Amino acid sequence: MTFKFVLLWTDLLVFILVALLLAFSIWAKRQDSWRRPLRKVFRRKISVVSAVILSTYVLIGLLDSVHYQPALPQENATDQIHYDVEVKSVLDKLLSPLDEQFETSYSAPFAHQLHVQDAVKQADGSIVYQHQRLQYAATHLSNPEAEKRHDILVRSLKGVAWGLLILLLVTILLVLYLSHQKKQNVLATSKQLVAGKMDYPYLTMLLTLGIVILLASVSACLATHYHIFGTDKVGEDVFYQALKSIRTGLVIGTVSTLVMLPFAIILGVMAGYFRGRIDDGIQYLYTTLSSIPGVLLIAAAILMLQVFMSTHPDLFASNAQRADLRLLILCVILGVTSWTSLCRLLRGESFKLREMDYVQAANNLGVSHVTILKKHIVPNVMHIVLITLVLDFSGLVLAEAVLSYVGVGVDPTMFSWGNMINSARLEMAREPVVWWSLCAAFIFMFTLVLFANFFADSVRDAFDPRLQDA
């Protein structure tokens, strides 16, 4: 084989989370109490816009979660196949050759020469400081000063043309699907779509998807010939770093949630339903845990993990596995320290549900506690779980940036927005200022967090009983 699949721990957890999300979607579609609020969510334009943006991030993260090791070249066909120690992903393959085009140092966005001047020895022995040409950007231009603007414009228009063509195909497929679903002709469906008379804002979805497709196609046409966001200190493409950091942000936000859920749901429901000593013990547990600064727990765990990895290097076949273990431990610590607030909410809601007539009737009829919890308590607190999860996602993504900035976050060799911001701390003090690394991390992280918050607001409004339609 030309490659060998590699399954990292975080990859496995990501795929488990996707499977759980699909299973929950199928289950919620059959439950009227869930189906109606979810329809209300996706009938809001801002929710549809947010869903398209978040789906784009998720797609990139999933592509970056399929890892493999490429086979090394063989001199003879009969030789044993050996694989590269460097772990690649499907996203790396799609972004190739951005991961291999290293310049010697900083370069500004769309620049054709280095950001700083290098000493160049002339034929007469004198030393002249000048900006050197880049090795991979704008190399197809003989006179970049005069030709670069026109070339960027032509390639951007080419990307727009490809994007419009893809959008047209997507629109045709959507119209055909809606026509089949509504059992009417294509022309009538098209008129309803343009007039916005559909059950859901499909036109808003198409416009948002069109913007995403146009940005992606223009970036694809430009990134192979220019560094869109420049390069960093070691000459690595910043646009490539920002895209690779998406997976880290999503893993922090989702895997930490996967770790947090069992603690919050089981302990919160048990405390509210059983009360008494069980409630006192659980309260003591999460009160004590909330009193310990989370940063101290994370720092202690990461430092001990570093010592363990340094003393047992033979346990890790590649640097990717080392970095992945540190990311997994960080997710576990964030999950363990962030379940207490949701546990409090579920405890209070379970207190109220315990006194409802149908729960009291089930108790009097001799129904077991496990059955009552499974049939009556847990289903009626799941809306609180869903609202809390979407609200906490943004906080967990931002937490990674803060922790990496102070040095106790993900591995320094792993791509993350926190590491980009941390490295930009010194770059902002340079003269001239190197601003593009911080700008790229800010744009990608801000977009994810902003639309995650918009979607969270829509979910909260749809599932809040006080805002339900009569």
Contents of the next structure:
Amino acid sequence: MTFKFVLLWTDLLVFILVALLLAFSIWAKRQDSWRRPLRKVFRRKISVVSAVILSTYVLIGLLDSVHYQPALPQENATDQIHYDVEVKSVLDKLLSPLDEQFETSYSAPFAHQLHVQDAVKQADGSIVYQHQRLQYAATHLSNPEAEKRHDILVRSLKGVAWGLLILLLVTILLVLYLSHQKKQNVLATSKQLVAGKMDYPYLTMLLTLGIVILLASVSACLATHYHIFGTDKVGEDVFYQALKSIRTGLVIGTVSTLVMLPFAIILGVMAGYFRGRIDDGIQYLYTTLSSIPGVLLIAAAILMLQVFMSTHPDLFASNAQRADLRLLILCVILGVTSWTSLCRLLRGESFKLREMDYVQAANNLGVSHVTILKKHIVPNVMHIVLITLVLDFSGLVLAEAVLSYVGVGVDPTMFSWGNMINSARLEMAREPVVWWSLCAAFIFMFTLVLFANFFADSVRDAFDPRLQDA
Amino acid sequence: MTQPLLRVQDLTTRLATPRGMLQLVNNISFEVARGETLALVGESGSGKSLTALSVMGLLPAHARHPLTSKIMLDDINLLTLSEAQRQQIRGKKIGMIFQEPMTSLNPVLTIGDQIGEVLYRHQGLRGQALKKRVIALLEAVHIPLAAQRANDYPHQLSGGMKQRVMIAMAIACEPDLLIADEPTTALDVTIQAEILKLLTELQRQSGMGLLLITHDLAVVAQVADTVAVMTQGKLVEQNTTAAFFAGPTHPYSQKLLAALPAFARESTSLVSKYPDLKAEKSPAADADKPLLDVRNLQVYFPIKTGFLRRAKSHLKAVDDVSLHIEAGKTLALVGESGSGKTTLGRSISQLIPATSGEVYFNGAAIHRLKSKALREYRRDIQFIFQDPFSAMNPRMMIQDLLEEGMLALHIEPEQRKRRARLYALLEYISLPRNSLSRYPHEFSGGERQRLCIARALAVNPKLIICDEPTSALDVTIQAQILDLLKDLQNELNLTYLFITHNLSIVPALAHEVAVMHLGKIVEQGATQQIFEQPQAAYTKSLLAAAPKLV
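Alright, leaving the form predicted alone aside, put up the form predicted in complex with its partner chain.
Below, the chain from earlier opens the complete complex, with every other chain and molecule after it.
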């Protein structure tokens, strides 16, 4: 099958970010001043758990960031190849056919029929209201009411078996790797691992990984035959939507910080170091900016963008690109409105650092201001930057939900937890109530934000100099 | 002899760390009788403060004592008491004074309230009785206008006054034992003398036992009845003060005593000790042009008040100061904290702009130069700072630290030569070559100060401004650093402007002395002349207050 790669703007930024993260971790491993606190982070069980779960999210987000347009089937071999206007990602491919199986309307999790009753014309001409069978779920069962429970159990057990097999494989690989690294035999390593006598809590890592793998394999075995989180109004699988929303959440959380960083670091450090007029100017800028309600600025920017997009429809090759641009602009505007607090922190810190003797000594050695900022000030405020970044991440994911709820968030066609929650407004008012959309969005977002916060706490504890001795 | 007040028996303190137990205090025993002063002497890390904290029961939670350790106060073993019982004893029977009066007082409560709290807790005083007692206490520690001062906040008091308040708090409940942990280290020399006098006076009045913890042997000689020397967690020598100074037996004690600067050791003639000082007034030197010539330098800081923050008045940090130093000589700038000596040093190297006045370096008027042209002179004037811990960027390797100036000033642009020079520098300060790839936190305070000296030397300076380079260091290390500075001066013909508050190290090092007080130079002259015939009243009081081992 032929296809064409599509590189969306946010894809590019996501890849740059991942590359930066990798480069940073390799660099930090060599720097003593970074290695020690990082080691401290990964010695804590809770942060290892968080790291495994966050990595799962990131992996899904990355898979969802490789986009392509599949070729349309050709009528003759000589025809020019046409590509589908719909942009797909690797995640879609993995989850297929979830992305193409649309029921006609709402259906509850694991249901075999629609949530609502439809009017069906009988052969004798009378009209009967009844629940229709679903087109894609539980179709293999002839008598779903009787067989479904048993079928779900069997499939779950199959999923668990697969999961355990994968887990076993992972464990063996880990033990082999560790014994290779420590240059000791496999048995000794396994004993240490089970006794928890390793440098890092590998056992905790394996257990968390086990839970993640089991959840994944069970849902993989079930999702092919059931809608495990039900379907939404247009009949789309909610589990699929929730998975696709991960990328949106991650992009908002990370790209916004990427936009914010240069503002915060450069302006904050300059204000603190140079003082005087420069400081006054930067202070005025951020006091003004932080006194305008952020939502107002974001709404204005998004509305302007909407007008621009509707007047220039020819600029966008596909819907995905339109939605992507809107996401990017949202990230930028979130970044621009949120740099002030970090900037303020950095200003204060550099203000303190500039009076340190080593900065005075550098001054006296004739080192230029730019070099002093680069070598003495910025490296010594980086721990604050790191702490703020991880703490802000979860806030930004939540901000997306709030903004989409208000209607100035991401494009309505884009999958996001905010959009799911927004549509749940009407679903909650139905009778009988449609609860699964909100529930799925909540579970996925809650897990991400919770573990991001746990991780942020560990990072702060490890890097905060005031907590160093405790 | 009556029963001792405090008896510490086989005290061992261990800290539980992730890497196992760390033994910090090793089997020490001593006694303090009523009305007696025991000085616990040792360098930082010797375990003396930890011992004091053991007596107070203020050790961190992961500290452990074996069952054989005993701390007897009268006939109660403090180590077996519960936390609640210890709280009853703390403050009531044992008072403690800490080193840092600036951080030991709560800044948002008046000093009267803070002293009153102790009295309220332990004696249940309240209302007028409480107020009266607070004022009486403040008077006992010689705070003038005690009734008004009781309503002051800590920031309204000077360092010495704060230490007096701390003492008042410690003696508020008339404790049997007073523990003073480096009570005068953070204070100026004249104030130090007053505080020591106050402590001995209070002790004589009330007959308490005093456990004095200090690193300063000169203080010990003035106050203590008995001396106990600690090093590396062990008590190596214990003797009466007179016997100790007459002939210390343990090699470590001898080393401590030998490290004391000569001035503190003997108060008689310096000339016999340093014959070369006599020849200082060579007429040839006068003919030479001075390397540094400062004329009528003034540095004022505006005090901004009011709505528009206009400068209404000025703080005269340096007020009309003139001095000069000849090449290869050392001028010691002596003064207490707040006298403007650091500001003067920084203003000479143009780190702080001068309000008016002229600075000539090697004949060139560097006060007129702008940043570009000034860079030429940067290499000639270098700084050594007081605190070697804050003087080095903790995130840079030693190589980067030492190279920084060379790179910025384009000295030895070729990498191979630069490396050779780095090795040469390390040789000067006698540190191994592999120091280059290590980080500052891997070095001790003394080694760090050596590295700071190497950093200054890296750019071939002519003048080095040493801003209290030894005051953050232990006394034996202080002596090493001073020796190093002297050797370097002989070898490289360096000129020093040596800023210090410690008079005792001046004679060994300086050719000339300038005494600074409240931004002005009150007296200036050859070292011998200043020390033997001080003219200004302030110099006389400084010299009189400096602690000596007589």
